[in-house]
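In the form predicted alone, a lone chain appears below as structure tokens.
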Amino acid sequence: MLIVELLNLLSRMAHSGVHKDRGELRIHENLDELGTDLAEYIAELSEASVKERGVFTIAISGGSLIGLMGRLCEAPYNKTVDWAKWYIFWADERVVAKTHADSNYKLAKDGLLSKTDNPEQIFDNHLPLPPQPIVFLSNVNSPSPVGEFEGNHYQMPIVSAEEAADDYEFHVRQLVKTRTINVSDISDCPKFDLILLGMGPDGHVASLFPNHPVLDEKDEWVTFITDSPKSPPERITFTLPVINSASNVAVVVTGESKAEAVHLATDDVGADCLSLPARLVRPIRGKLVWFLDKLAASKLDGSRFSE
């Protein structure tokens, strides 16, 4: 056994790199093994953070990522990962009800929340009902009265792009004042534990499109679009200061269609993609790490794992 690990160990190494300020590359065979990568690596951060600070707190965004996290719900991290430590939260969202196809909340409950060892402690902890650990951005545009609860979950008014980009703003605030959230050294932007990303073809991360002004947005924590080229138009999302001052980021990665993305993202390809999203996702004083499948991986710079 301790052999077969060793030579997972090996493998695993021989496809890893780590190019400058790119961050480190974790390149896996298949989506299983990326999986059970990505898995152990938010456990071991949950882990750390729980033991430092008594929470974990995370960003996630929507898409297939939330399919690759359902390794936590499987054995050994379904028994060793304290869910009832994590403030969960939302890179980006869509301006859509929770129940609609394409909110990232309803993706992660169905795809990965609902399916722990205990559903219901998560979301009695993770909805958003102050003390607890809350998931901001659930009920965006939820059709419910202004300021009451209904049952033990707090319900939002349907509101505007920009009013749930200064509502979730205005709770994250909250959050760092009490020091649940850390704040940045060199900042005053939130510190996450971890910001989880995926990527799309154009090299966009979270909500952030390529070209598009709110990748200069500087001031604010939380940014609002109404002109999204893709469907839906409207959604929040962080800003590139808030997820540079994270402890940790990860993006996560999968397909030949984002493999030219990837390459542009990472590699050194001069001036002309400096403004791409995903190439300008620099930690300030965190860790870096991207997780791809051999597909995205297929256009990188061989030479980088050469060396």
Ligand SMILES: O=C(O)[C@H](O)[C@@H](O)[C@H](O)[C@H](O)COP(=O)(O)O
Given for the second form:
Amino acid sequence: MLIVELLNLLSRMAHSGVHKDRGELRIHENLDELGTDLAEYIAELSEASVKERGVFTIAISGGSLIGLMGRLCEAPYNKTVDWAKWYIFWADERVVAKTHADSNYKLAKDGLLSKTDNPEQIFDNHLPLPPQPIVFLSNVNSPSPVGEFEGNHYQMPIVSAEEAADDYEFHVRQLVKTRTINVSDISDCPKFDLILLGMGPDGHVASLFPNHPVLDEKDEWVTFITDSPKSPPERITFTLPVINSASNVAVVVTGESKAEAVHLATDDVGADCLSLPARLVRPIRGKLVWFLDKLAASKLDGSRFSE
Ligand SMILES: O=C(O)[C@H](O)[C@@H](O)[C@H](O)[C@H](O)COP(=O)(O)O
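Can you now output the form predicted together with this ligand? The one shown was the form predicted alone.
Every chain and every other molecule in the complex is listed next, the one we just looked at coming first.
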């Protein structure tokens, strides 16, 4: 068994590389291997953070990433991961009710978190805010005191994307104040233990889209957009300073449709590609890892792996 694991590890390493600015690339034969490696990576970081600080602060995105994290709900991770110590945040969220099909919260709840052995440990919606393990858009996603009853029907407060972003940033700031979320050594930014991102074929990450003015946001931790080229149009998102202050950032990308964007985001390319959102992910003091399948890695410059 040990020998098989060692051989697997060696074969994985043979397909991996490190680029000095662009992070570590882990290229996997198939989604199954990628899922196992990703679960192993998350479980290790979770264990180290819980040991060091008693909690694990993780921010996740939507999209196919959630399905690729599925191995975490299986043995041995379902038993070894200390889910009760997780504080889960959203790297981005769509401004819709938490029951809406477009909600990243719903996606993560149905597709991942409710499948853990003790979902109530991490998914107790009755816990008051704050603190609670899952920080969601409280105004958008849960009835709050500013909502109203219309007959016997609770009318959720209608909030704008801007209000949702402010509300979310407020909650993140509270948790930074109490140091549940670590703080960056070089700015006042939160320092999440891990931020997990997907990437679109256009190179967007979280809800930071190419050529969008929010790429230049330096002051806010959470910002909003109302013109997302990917539906739905209204979203809130961590800004680049927050993403780049994390201790660890992983970008998980699969499929041929993203191969060109992976190349532009990680290889030595011309100046016109330097502002691709995924390329702007560059943790200042943290570690960046790309989890790719063979198809997503198919347009990478081969020279990278000669080391
Ligand atoms: O809310 C979103 O749209 C996501 O957070 C987004 O950033 C996603 O991660 C990428 O679009 C990749 O999505 P896929 O992996 O599904 O292509």
